[in-house]
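Here we start with a single chain on its own, the form predicted on its own, put down as structure tokens.
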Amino acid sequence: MKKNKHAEIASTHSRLTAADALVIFGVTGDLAHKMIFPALYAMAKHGALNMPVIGVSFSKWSLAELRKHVQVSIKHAGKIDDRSALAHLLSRLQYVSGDYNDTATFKALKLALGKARRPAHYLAIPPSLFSTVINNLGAAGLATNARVIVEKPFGRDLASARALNKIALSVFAEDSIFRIDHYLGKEAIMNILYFRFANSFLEPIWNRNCVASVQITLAENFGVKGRGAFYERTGCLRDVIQNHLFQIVALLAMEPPAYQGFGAVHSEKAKVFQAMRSLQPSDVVHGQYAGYRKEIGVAKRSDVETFCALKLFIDSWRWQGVPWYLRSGKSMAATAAEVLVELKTPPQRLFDDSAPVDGRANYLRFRLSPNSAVALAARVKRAGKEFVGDQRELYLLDEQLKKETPYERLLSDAMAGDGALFTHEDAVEAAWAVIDPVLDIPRTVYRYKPGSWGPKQADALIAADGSWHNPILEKEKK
């Protein structure tokens, strides 16, 4: 594949503009604590921590209680086996306490940064401080030639991520913000793009005239585990279902690039979004589990959902009449993601055993979580004089036990300036679209047990193409 030029002095910009420092809004926050240090930590074990790390929160902590909070969060995430590493991260640290809103705090973290020119800036914090602490960022002139790296939700609806956008882009240029969604970082959503465009037996029957339909699945066998007041503002669809699950639509619908480049994935999947079918009430199921007003910060009659299933159109040359199911829900009968792209059956039956299997014809699966895989289900002929046979997967499990997480690959490539992973205005603004119609309009929550795989509802949306497909979860062979 044939590099633009562009995209190589871009990347070549990258690398020598790498950040200098951190600074991580939020410092004393849930995210920090569960996803940002373990990451920084394991970047210090492998000895790409080479900048300070300076904390900024209302908590009036000392550097001190700091330092422990970070020990107590790598403990928390697995075991500290780098004594040399996690010293070489708490000798970075630095912290610095006050208001958001108060311009004294941005004075001080000014002071803190010292000689460090290109400092990237992590909110991780709740989406209402986004637009303070960017504004105050620029006001006290510490944007410039610096990147601000931004936590999902990136607005809570159209009008919202325009604003946001806005906002961002009058203080950082677009190639400086870094809006995060975790999923891509995930080795098996990477893998999804490579395994499309690295074979090229897929390209002639990726596409309307052979697929049949798409399912996505991401269920999780637990509830909102105390984060019920977030949930309250959020809300299944825009948590995890017009981000997470949009992207990996993007990766599997979208047309190959014309460069090798992140420019170009970024633009192709912008265009898939732009092609989606805006939602109309009917295609979508919303379901809650039976218990989850019981959470706390959670209203007693609440109509949030825990559980959405959609059915989407894309409508593109390539994809035009195509269903797209997506359904994502906690407290589920398990917890993982699989996608199942079915096939159209054969035009001619010519063996009396060749109808779909259960209502399922030929398939390929991708299983993202909880380990990565790809499976190719066809028919085998049975040993004997009859022609008939059964259907088998193919099937190849991608197990990598060094692998990066996704927190630890997606800082690390903000860091750098790598923003392959990240998503960008105009994809950002497109998906909202798709969504805004049934955002906020009157709806029936359907109840559903938890352990289950959501309301009897969601089986009637998919019906008229077939069934859901369940994650298989059992022990399957190498």
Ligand code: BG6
The other form holds:
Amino acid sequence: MKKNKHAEIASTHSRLTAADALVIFGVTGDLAHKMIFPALYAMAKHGALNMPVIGVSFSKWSLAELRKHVQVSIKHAGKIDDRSALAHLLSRLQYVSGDYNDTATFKALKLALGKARRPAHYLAIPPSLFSTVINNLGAAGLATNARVIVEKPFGRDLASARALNKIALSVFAEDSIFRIDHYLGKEAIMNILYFRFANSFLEPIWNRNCVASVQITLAENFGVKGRGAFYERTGCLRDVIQNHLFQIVALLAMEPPAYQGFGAVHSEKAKVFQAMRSLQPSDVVHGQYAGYRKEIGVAKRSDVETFCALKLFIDSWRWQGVPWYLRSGKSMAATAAEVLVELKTPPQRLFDDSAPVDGRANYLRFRLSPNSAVALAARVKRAGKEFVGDQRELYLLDEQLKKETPYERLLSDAMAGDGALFTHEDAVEAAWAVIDPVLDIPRTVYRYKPGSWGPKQADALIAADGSWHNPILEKEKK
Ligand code: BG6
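We have the form predicted on its own; now please give the form predicted in complex with ligand BG6.
Following is the full complex, with the preceding chain placed first.
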């Protein structure tokens, strides 16, 4: 988005200058391996990696071992197709081994940073270590003119998010805290914002007068993939609903930003979370795929949810009374993410086959992954004497997603000091406040078959307003 003078006032992020070093805490871990190194390699290919990259970890590795590990990671993510970019990345690497509780580690880091004056500290470490590292960065004088990049989930409930924000803000300014939700770096999700506000036809119908319900599905056809221990502490609500799915809701539900600039987008999104009604136990269905308890790192009697379906309301003028159904799960029938905004049926049933008799009412569908699509569904008459027809989809967009991964985009933005696609303290806390009442409470977790669309109790949750739209199955019908 373009910025005007008001945006300059509101979006303080735009004033940060580029970072001159990247420090990765947890450099030997899973996140660095899967996401950060491939992103750095892509940045090197695009000429955007011009700073030292200093890895920090407990592991007693040599620099040669780290370099080897980086190459393996890049190979794992795709193929090495640019040797000079790889050599460039490897030449930028340094390694500091040490305990995050030990001030000596931070002294060694200071030494490694040399002349760098504006480091970016990426906390690719378990959330339980965030406060230790943040406090030690502050104590070592490594937070001055620096920024910190933190992964979701930011906290594990409202109280811990508040505590974490407090610690982070005692050492870093809000505009120097980059909270990553990689969904915000996805092309198809950025398109929701564009599509809503670059068109005028949508606004008159985008409210409780015309919208009957909204549903969002994020399904994955694989299990926890060796992340059992992480998942046991997290569960589906914390892993993807409070962040990824809520961010999608915010973009769909927000009011138009009052001016050009992401400062306005941030504050409109935060208002959506603030207007969301807190969830009650009866609004949520928890599921667990059969076999989850046999995964490595998972308790034999675990009741952690690998599936979640929920019904929520946004108590705003625009959305009063419109149900929002969110659903996500591991080991489901497909890997896809999709939004379906179902419109109300015509006020009078003039034709025998009018919805809801024959399927869904008109809708707008946003496919978010694996491809990016926007389709508008409307009924048209079949040729012949009878007044019967079919609902057809008009595709406004249907394309494969571009190669730039969200991590490349977000890491480049954080290094450049552009906070547009990161989440803010007020929004994060308001989102936690919505799900807080249903976290860690006694609940029934329904077993579901891997490869299915989750437990049947989730169908009952939506039954009063229709049925779940299963992304792949609908597509295959075409
Ligand atoms: C991550 C979650 O944040 O998002 C994972 O921790 C999940 O459990 C992933 O699989 C989904 O992201 P994407 O980009 O693959 O849809």
